[in-house]
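One chain comes next, on its own, written as structure tokens: the form predicted on its own.
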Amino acid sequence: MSEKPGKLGISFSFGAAGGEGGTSKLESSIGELGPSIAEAVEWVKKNASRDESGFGWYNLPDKDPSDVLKAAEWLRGYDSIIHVGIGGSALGNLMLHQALLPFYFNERPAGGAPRFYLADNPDPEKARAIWQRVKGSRAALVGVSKSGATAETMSQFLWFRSKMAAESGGSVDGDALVITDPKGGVFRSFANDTKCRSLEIPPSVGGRYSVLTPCGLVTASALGADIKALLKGAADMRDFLASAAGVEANPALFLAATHLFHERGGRPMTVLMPYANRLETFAEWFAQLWGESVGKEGLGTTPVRALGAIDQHSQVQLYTAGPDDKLYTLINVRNRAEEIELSTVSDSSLESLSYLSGRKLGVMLGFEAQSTAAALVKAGRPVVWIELDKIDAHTVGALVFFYEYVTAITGRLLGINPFDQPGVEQGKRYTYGLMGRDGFGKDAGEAGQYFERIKKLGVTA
């Protein structure tokens, strides 16, 4: 299957391992999946129209961003933003910032957009380093947790709030914004009690699908991203997928079926490898979306993050000559926002590099993407090729929705729920117990017993 770039500026091509024989097997398998795919599409549409739990991401492109834009304008009055969140409450921010903001945006001259600091992993060294950079300046504290019970987020929110209060000598709740459930949870109670600013995460949207809610939008907007264009791109992709009749015309359905084909065929890993630094964290965001959504009941494929051309020098040896257990998706960019033309090589000692004279750096990166794809195909590996006309807010919004849709459909085809995360919840319960939270004593004991099994064999150096 191959798509020429249309209004969305994105093209998709699919190649199966083993040449024409592999392609016919893939096409035959997808043909057999036709009824299951049609049912999965109706499952998404029906539940999204009812705004059922887990399906709210489908309707996010239609949400009015006025409250987000208002909060973003308020945040622009600060010197710094401390954003506290983890998982879906953090990766979406990093992904949007890297894709849509200037590189090294925190180094912009003072007086422009606020500097941004993300407190995600509860590493005390990082938390203190953030505080050292913001203390003495006007800092806004943004806490993101749907439940308000996430230990990693709440512990750091409390610490930064206490440091800010000690420095100011009074309440700093006027400098706080919480993004949480509209009705329940600790953060909602906190917002009601303190009257601090708050924005809502729709109850029907899960954390890893929440990048197009205030979780991801408000700081991106505050720092200069065009979130209206982002939402428009997501809406346009949704409309395209809804109108593309049949698997052959719908790249999201084709990709979901391709993942299932290779999962069943003994390829339990999927590599996402963009050839653009702006999309490096997009691969990280995808890894959470995919891993938490489809990895259940002994099923699913493991997401692997890579970046071209860097990982040509660290991973492609394994990809081409190691075990044939991966599906590869490469993302190339046709028109890069910046280009560098190389000067003429005149030194005799550098004569062997004269082939680079007058060539463009971005063009070379594109050729490297093509070369990796060709090397993988030569080695008999399956490759999905996605090409973006450019990277901008509209295209990124379209790509976000595309992968959310692919993930939901793939989960349905696997017969699992792509919107829960029971494995994550078990780890949370153990952490609550070990930290002494009431009602989780049994979990603390169980965690200790299982951990002791790891320590039975060991060596101390």
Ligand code: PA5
The other form holds:
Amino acid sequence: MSEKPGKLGISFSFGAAGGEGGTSKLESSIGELGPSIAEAVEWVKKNASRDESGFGWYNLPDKDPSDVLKAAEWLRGYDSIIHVGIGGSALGNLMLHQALLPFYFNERPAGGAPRFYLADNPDPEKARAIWQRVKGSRAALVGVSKSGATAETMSQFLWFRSKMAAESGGSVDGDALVITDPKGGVFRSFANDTKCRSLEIPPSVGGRYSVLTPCGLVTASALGADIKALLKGAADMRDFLASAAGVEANPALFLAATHLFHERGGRPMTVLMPYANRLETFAEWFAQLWGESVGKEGLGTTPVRALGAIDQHSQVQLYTAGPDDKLYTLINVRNRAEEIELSTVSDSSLESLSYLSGRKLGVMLGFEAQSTAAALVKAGRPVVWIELDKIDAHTVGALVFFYEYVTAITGRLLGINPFDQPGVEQGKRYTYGLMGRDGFGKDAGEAGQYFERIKKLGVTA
Ligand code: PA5
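Would you generate the structure of this protein in the form predicted together with ligand PA5, following the form predicted on its own above?
Let's see the whole complex now, leading with the same chain.
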């Protein structure tokens, strides 16, 4: 596998599979997995070509983004955007914004792009703080929910809508955009009744795979991200993976097989550790994608988010000397958008820092990534090393598609369905029941019984 980034500007290295002989064991396991991997590839290809439920993410890079660009232009006419959504209806937004917009973009001078406020967790303190910031300004309310029913999103949509209406003294539905399923759910009925703006999340795309639908694209575009380049990056990665025959030439298949090898070999966790602040929430987006997709039927690996170099000073002690129960993926960036060169140290009291004279911060961050990788390999821990030529919309689109593909293939290799989320749905039903929603009384009773078990043993301080 090439060390140098190719057309996509991303290189993948798998040479350290953990401990003595780990790499040759991985290679022979990949050999044995060959037929199952070929089957998984065909499974994705066949179902994606029919746009079967769950597989729609594969076709998203080809969708015409004109409706997204139009909605983004409309949003740019506002001072602020209140985005309500949770899980797959929020994490992709945070990920794209952090990766592609200037740092501290909400502090840009007024009159530029709108300010963005995310109401995901239904924490009243946070919701009120958002309102304190947006009231009095021209605010658009963007509600995102694939199911069009999720309690956290619906409740906050109602609250912000009523605050906005009370302030304006009339209907504010003209200032609302809902992004949801084309047919089902309360959001769709609301859009049909009120004629507020609406966009669709295709029925074949699940929540955590929806970042390249209007769900993730509209606000990213409104705030200044180049979504055409993002989609092109995803399309280029898809075409590359489709043409890279065999595991040895195909990093997504290699990574899926690597995950399976370590899951079966007693490493039930997978750490994603980018060495770039821009990718901090990429790890968070990945954690949902991975956790909800592969964590089923007692199988899967637990995603762990980390950020280099910060977690060198927090988690790397555990990673190198704690239990050998994790696979580590480090992401480094070859050319950073900014570089800072330190001046020469001349103070005698600072002489011991002279090794930093004229050195560059970005270069140091890269050396820190190498240092962590080396320390992990020395400790016999498995490391996957991904190197990006740079972070831009094209590369991020490529990475998004890459990880969605790895997730789907891994799910298939594990023998589970990577596109459903029964555990999430159960939590939603319990919440509906406890909140008194019609038809969920049985769920409320069940939730109460299980909760009582926890309280049987306890201490009050
Ligand atoms: O991936 C999923 O389906 C879920 O995690 C959803 O993203 C999350 O529950 C939010 O659901 P919805 O977009 O339907 O409000």
